[in-house]
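One chain comes next, on its own, written as structure tokens: the form predicted alone.
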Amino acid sequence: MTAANAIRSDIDIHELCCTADLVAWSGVVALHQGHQIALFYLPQGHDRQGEAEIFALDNHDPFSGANVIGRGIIGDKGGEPVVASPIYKQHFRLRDGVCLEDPEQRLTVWPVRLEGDMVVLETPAPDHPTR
């Protein structure tokens, strides 16, 4: 059990898998209780100057409806860093999930974070499924 876990009953932690392997400045795809999660390293911060960030974003591309966000292009788009869909090329923020072009279409956040060499998902305890 985490402080976090112990502070806040209302999430349960994941250790959904280790650092190495994740792929820098790329996505990789976890799949976590029938969900693919994308998850995207930037081991410098998204400016390349600061500490590591890691976002995790819903694989499923509402465009094509095909699970390819994963396999997106990383970049930047007015500061914010975002992930380009690899087949229709539609830019999502990496932070929220919202899509550039169209604002109407988001993809789901999952609450991610580093712990030691270990990346670690946040869900909604059973008992508070707010989610």
Contents of the next structure:
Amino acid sequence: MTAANAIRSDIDIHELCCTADLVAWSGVVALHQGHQIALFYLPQGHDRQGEAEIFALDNHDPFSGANVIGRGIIGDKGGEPVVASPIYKQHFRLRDGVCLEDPEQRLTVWPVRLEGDMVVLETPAPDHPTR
Amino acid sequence: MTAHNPTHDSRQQLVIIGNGMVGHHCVEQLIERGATEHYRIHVFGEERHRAYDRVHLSEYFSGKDADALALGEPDLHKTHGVELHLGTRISAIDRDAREVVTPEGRLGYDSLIIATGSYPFVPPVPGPDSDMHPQARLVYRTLDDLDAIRSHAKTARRGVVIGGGLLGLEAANALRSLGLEAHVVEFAPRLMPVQLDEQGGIALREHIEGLGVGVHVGRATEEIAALSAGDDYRYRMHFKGGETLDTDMVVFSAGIRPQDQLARDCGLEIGERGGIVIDDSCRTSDPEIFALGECALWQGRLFGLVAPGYTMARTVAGCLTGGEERFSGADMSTKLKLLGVDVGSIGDAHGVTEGAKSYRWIDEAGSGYRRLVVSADGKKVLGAVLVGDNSYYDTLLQYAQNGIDLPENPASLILPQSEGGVPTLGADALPDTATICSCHNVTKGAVCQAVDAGCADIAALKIETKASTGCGGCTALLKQVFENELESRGMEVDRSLCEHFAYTRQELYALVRVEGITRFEELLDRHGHGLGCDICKPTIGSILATCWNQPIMDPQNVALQDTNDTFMANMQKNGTYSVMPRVAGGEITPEKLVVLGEVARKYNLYTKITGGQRIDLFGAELHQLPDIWQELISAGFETGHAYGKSIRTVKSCVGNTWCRYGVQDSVGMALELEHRYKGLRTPHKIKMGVSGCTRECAEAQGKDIGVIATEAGWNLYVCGNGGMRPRHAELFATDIDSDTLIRYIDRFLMFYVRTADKLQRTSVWRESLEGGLDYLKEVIIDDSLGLGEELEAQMKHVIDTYECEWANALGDPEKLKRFRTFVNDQCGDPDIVNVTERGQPRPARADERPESLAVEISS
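Since the structure above is the form predicted alone, I would like to see how the form predicted together with the partner chain looks, so please show that one next.
Now the complete complex, all chains and molecules, led by this one.
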């Protein structure tokens, strides 16, 4: 799964999966260059009123050491969308990956968006593109 | 035994003789007040058991064992360096040498506490030789006495208790629960002559006779004669006047006498009719020796109740640690449930105070009786008698103890209320000095202080104040005071499930049922807000599953589940899952056993037999689960629901099919139960057990629902569990047939589902039920709420709509899409690394993982 379309010179676009692979109000995991990325799909957005939203966090749970974040339950804490680790139940903010119980712990946030039927990941292009 | 005066230890030596309820309470009080800093404490108990709850002794025959009756923490003494000598009898006190004589030698003391309690009084009735006929002269006082009663009851049909007082009626109840025809013989013209007046005695007698217990009052037993082998019974009791009563065993419960022999022998002052004389600080005639509890005589009075004993224990603990407490007598009011009949007696129950006037309410049809004794001026309550309904007790006691002025119409305090229930004295009307818990002497003021200090629920309040941790009789009052205090502080008790629903689980359950809600989002729209969370989603998922039994993998349910339910397997620490197919009742064919082995070998799964008689296969990755289950289902397995808050397994022994001792087919019953209830979603997991005889090899009494075979049918036990806080199940129904058993379990389970809190096991639920086991029996057995049919119909719906969740998922490609480790790659999780131990795989520890992987993870 490598760069499919280069629409801007400084950004690489990667298609991770189809929207049909996502599960409403829940998570799935995609593999990208050895990184495990948990994708959370909120079909009516975090307020259940608006556009569909997608969030992407590292799948690695720093507390248990297991790759399980994509299998947590989605919810909100005071209106802030979070995912609860399925192992020891710590909550991570979907927006920035910060752990509510231990703000020192923060999951990497991946820049993903929905584009048509695809879920795409945007990463900075290498310094000297070979294209 | 430690040396008399170890040179390294400057502490004084304190010896306590007696390890009953009061002696034990004294030790607790001493520890709490830091006495172990100044004293080396030795406690001697003549019995081999730890201190236990003698007040609830008869529960020994209805499911509780010695451990369940034991008081306090098992390692209390050890933790605090108190030397506990059980099964050790002190033979003498040498006051000159200041030593006690033990079987192992002498032990010096600086201070001595005598808490030897009392012994049962056995009147000198002529009878057969007691060595040859121990069953003609049994007593009811200790656990060993109860063991003796139980062993003799095995070959007996009828048992007679001599003594119709409080303990005698308890003993009769014990005989009854052992399956005997029980009779009570009382010398006085009425039952419980100390606590009840004539009319109260009549009402109580009617209640008790209605239960099938023979009551014979005004009878003096003159002789117990052994009958010959050909007779129907073993003994014939001859009463004064010529009447007789035949029986197989006789239990004496004709009162207690203070156990004061040690004190007599060493010359302490003894009352004319026994009892060690003490002053207000519980000191005997020797100032270094204290006495307390039932062996102590204060101002010519003996106290045969636990509450005054506890007060004395606090007094002595205070004296030894610089406190100022004084014993100033005790209230002898009592509230009891004897053979299921409420009996209450407060203060001057007989109205002997000069000028006292009484109000009486008599219900001859229902054998109810209430008497209110008021002062000559009609302003204060002096005493009361209650038979049949104790709901009036708390209020009357508060009036009596706190000298509260009577209302305009005092009779209203004992009259049946047409509406609004029993008149209660609002908790706010009580003065701060009002005693809430008399066992631990906790006042309303102390409760208020604890609330001020931050106790936010009853559990915290109990820990902080100890209120309601003795006999438990004040639970309702404590709750009332607590809620009143919160209210008066403008605080509300927040029982919301979570920030998204301002309802309890029970309320949400009702909303789902009443409004016919089938989707989480619908409930969220109508009664909640936000997205929900990992608290409310699984809870509501479980409620929806119980009510409508939709497959948990259906799209509207899938995002609600915890990972275990989502993937129908149990997540382990490394993110893999364990797989556990149903092996109902632990019965499995060799062919299926082979299949489990083959599947485990093929997928390299760690294999272990579980406590629930199943086989658990560990280490499957998400994407392997459908393949594994395809193979298992093809071989005839179905899901085991090991992942759900649901009915798990029904453990069983082989029963009478193979066992020499079995009396019923326990495997057959286990299979029937497991297949009936499999798949039922519940507030917490439920385990069951079925044993084929009383040897109880299936450990059914450690389960939420336990069934034990009897010659005549089944005994049903409920609300036990192992785990963090083990609890013995309680006997719920005896000798019932299979249909009745299943009907009770149907109702029980559905009632639990309906009323329990989230993640509340049956044991905790049972303890939180107001009215306790009796209430539960009323609801389930007597159908007091008229819910029986509805609960059964609900259960029938769940049973009729059962399907194997794994079979359902395997038939639907959309559902199977979820079982992918990565949505864009077929590979497994590269970070899962196993090592081999004892011939099987297990997750590698951090230090066993290849270094390169560790770098990968931290990057």
